[in-house]
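In structure tokens, the next block holds one chain alone, the form predicted alone.
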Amino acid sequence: MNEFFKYEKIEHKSGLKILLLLMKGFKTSYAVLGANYGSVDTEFIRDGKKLSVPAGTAHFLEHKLFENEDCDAFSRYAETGASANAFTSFDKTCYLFRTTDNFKKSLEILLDFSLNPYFSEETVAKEQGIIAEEIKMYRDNPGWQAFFGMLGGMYKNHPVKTDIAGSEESIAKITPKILYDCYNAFYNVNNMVLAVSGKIDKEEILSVCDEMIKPQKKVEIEKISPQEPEEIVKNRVITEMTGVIPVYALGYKEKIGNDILRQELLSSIVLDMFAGDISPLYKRMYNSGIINDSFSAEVFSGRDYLSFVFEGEGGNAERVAEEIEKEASALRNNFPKELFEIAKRELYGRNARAFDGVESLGNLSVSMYFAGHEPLDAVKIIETITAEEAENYFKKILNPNRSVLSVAGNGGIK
């Protein structure tokens, strides 16, 4: 796989880590600047001082960085022809652009707006109104409500249970000072990474970084994760939404091991065997009409949390839960080893395909960097996972006592 791209990791004199991924034959360049800061980071210690901030602050900060006193970054990108965006997840915030031309100018824009913040009482108040409308919009989304209802039933203390955007009440507490406090803690370049993939000019990238980024003193940050019990909060959550087709999210809260990446990959293999479209369970439920094309199964994981999540729409939520628990009980005694190699190859293929696109490779590199890994580590680990390891792991997961069924829509749980 690495014959298709050349990977180099550089520590810039400013303290910023730079990941260069030259992809042979590509005409497109993609850059993503990541901050190791997400929605779950509501409590942290900076240089010995504990700070607590409102839910939604990381997402709010992402929005505000695009604006300064004169104009917004999107207007500047329009002049270069680059396609730009940003996103906040539970554990990181990323700013990105893709272009086939004017890469140097586009990179200058990225580093300029992200490393020179401007917040005022007036602009913060304006953004509070914008994000409040965004929060209201998701309140009308049954899938979103079912998912976070499930997380609320699953996690007692972990902030992953809270909407990435926060709530109308929490964002109303955000001030310019809070934004600057979080920015100065997490947007220190020593705690960030820049990944550039596709068509790359190493010297051009380093020249822009030399010009745009000043060396910064490293900030010591300790993220605080509250103690989370193994038990769930409650096993059933109903969110009534009149006139809306019911949507369900069934989650199983799992214990976190010492090697989270290996556990994530192992979880993906056994989940595909258990409930993927290659599994007898999926075929049986689909053919009998218990599930439809909306059904999905995923491993939901991050720092200090991992769960198996099954989602879909329709009024058969309770029946789906019964079938999943019945199948899990049966397979603990008769693990389908014949499906192991198929699931393992499919996972390997999905991870390998990330190296085929500039965006997927750039984003993967940032995620892996923050997890303490190199881009190729996942495919290397997949190769070492055995059927015996998968069977032993399966016996420990999908405990019905740690399951939560959440339904949002008209009619509740049937």
The other form holds:
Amino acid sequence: MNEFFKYEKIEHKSGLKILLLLMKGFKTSYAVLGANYGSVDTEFIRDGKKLSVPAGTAHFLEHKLFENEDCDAFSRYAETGASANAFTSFDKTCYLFRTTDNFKKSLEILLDFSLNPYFSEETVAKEQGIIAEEIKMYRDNPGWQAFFGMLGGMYKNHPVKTDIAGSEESIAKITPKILYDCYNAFYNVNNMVLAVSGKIDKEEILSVCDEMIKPQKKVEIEKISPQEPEEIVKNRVITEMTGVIPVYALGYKEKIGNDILRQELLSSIVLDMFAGDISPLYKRMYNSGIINDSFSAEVFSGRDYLSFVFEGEGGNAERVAEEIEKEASALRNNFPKELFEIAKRELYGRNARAFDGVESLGNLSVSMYFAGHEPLDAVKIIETITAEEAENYFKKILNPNRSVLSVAGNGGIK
Amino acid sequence: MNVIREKIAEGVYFSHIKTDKYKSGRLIVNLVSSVTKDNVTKRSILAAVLRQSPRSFESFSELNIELSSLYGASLYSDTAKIGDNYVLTLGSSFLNDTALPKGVSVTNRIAEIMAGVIFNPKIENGAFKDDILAVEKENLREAIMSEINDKRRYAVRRAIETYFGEDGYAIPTDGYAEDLDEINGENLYKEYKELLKTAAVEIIYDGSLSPDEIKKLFAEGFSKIENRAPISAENKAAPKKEKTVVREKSDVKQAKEVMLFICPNAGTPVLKVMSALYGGTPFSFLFKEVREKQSLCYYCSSSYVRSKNMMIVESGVDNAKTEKAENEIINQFENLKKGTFTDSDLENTKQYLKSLCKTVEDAPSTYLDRYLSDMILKTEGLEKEAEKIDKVTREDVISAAKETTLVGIYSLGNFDNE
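Right, the form predicted alone is done; let's see the coordinates for the form predicted in complex with its partner chain.
Every component of the complex follows; first up is the chain already shown.
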């Protein structure tokens, strides 16, 4: 195995896990503090007590944490020259900055605001206005609408079907108490991870952590996985929109095995062979104008869900769905083995290239950590996937009864 | 950054960015030319057709299979405008030898494929092949139509179009859907020959291998083209004219407001600081006042376009609040002119910009973009820029702001009274 970066995992005495990813020759340092808490975590048990919170709470909390009683985090970072931001995904919340100078001060700011929350009625009310605008903005985005339309057709109970930001109705229910409840559950340092990539000064990082983080008592969190049937909810979803070119999202709901990372990688290889730009299906659909450059095939997955998603623009959604279903059935017993090694190399290359960016490496390491893996596990696992394994897997996926076609716009669907 | 730039053929420059810190390398070949309303669509479709038709591959599918076999190398063609120049780029990103199994190297093979794409497309009887062209025409037509799906991008393009009008800068990069019908294999081939003859060429390689093989391939390729006479466009200042105000009705949940400001010749460092202080950072006037304090917009920011001495303010606003937001954005610019910012606001903004200049060195594709535009616009590199940013004073910013004028307002929204 090539040495891509120098990696060290430290268990800080406070309980926080620290991942150091030294990238030789880099001047930039990137730090990302992650909480194992995303938009899907709407029901959980904390120290024996069950809690249910409104959709969009994780994202709301992220917005509010950026601001404490004295001033907001952005103004504090201003003194250091760092570029800072935060994001919430389906399964995690991350606070990050990137800088070439004043790393120590920037890290102090990051740890300070994220470990000292302040939520009041007044600031919560104001944020409801800002987030409502954010939600509205996505309503004008047909790609986003098609995608969430598809998830709604696919998942009966799983919260992944709901917009990360929630809805105007759900966020209206958020109160300071709910934010504190979620904060105390998920922002305990024992459940968090700090990754630093690029230029690294280990002593400095540790001394800031020693100074800023007090040891915390562990809290027991059990995330409640929703009871999700294997079946879909409905196979066609239309979101009416005017003034747009229609966008479609075709999804196949899949069963989850025991090793989700391996299944994700296996799925990527198989999907590339099936509908990637190396596949006969892609060539046929492209040359006949059924799809265009906007077409993509992706594996969409998380802790307890996985689906294959085909997206594109234009009015041919039904034709695309038909072709994909036909090809899946034709290849089920006639798997294109000759493309296996090619797709495997493609996936290796894509993963290895992600190690060149401070952000991509830092974020990837956080995701891998929460999934119980080391940063290099994916490229190691890719090596061990065999053609036979791929062929057997292909027989079990892309069930036509588990597919949902969603279109945002008008036209293109029966 | 250690860059070696040399001329390898008439009007062809090869730059090698020497670094071994990345696991991946990049090679981009840029054909730089001027463009008119009449030929922009041909240039745009040419980029797509070339990517799909190198002669040595039976079809794009075989080409993609080889790229995947080369450990997932990418190959893309793209068009962009840098000031008044039109740039057709063929680019690839691939793994350096240090990230590949022992004894494996893909770089030179990728350069060979790229040279094939540019110099040796499938041509029959003096024409590009009809079947490939037909597919790409449809593809481009759909791409042009679907611009409307991204309202933010659409609004910026429309703002530029409404103010710049007949000026060449308003020509859309993708071209015009209505001109596609007239394009055929023959006239496209003529355009291709013309482009190879007249484009100024910038080839940039950043990777860990010796660039000799790559250089040789392209030096030979371009030397074979007869009567090469590169002409790139002269970059003109933005026109001075009456303010344009356009409101377009659309069934959107959130309105988009774009404002164009023309700045004086105060130099990029001063204007970058001015724009960043006004709306380019999360502690700027626009972010703090308009977004955070008054909750008028979801986003509201300014950016500086150095090729046109222009500052663009973009905002996403509730339909009913557009007028209020517009007034507040103007009001904040008045505050900037009055100098109602503290010394630490200014210092922090400078620090932020200087840090950005430095981090670009660790983001190879951003660095390549910046290097390319420096070569085309003949502007100073990031290191010099950072030094000059450091020297910008409060007076510099205020006097530049006083001479900056709002020249265009474009809004797209679900307005009641129209």
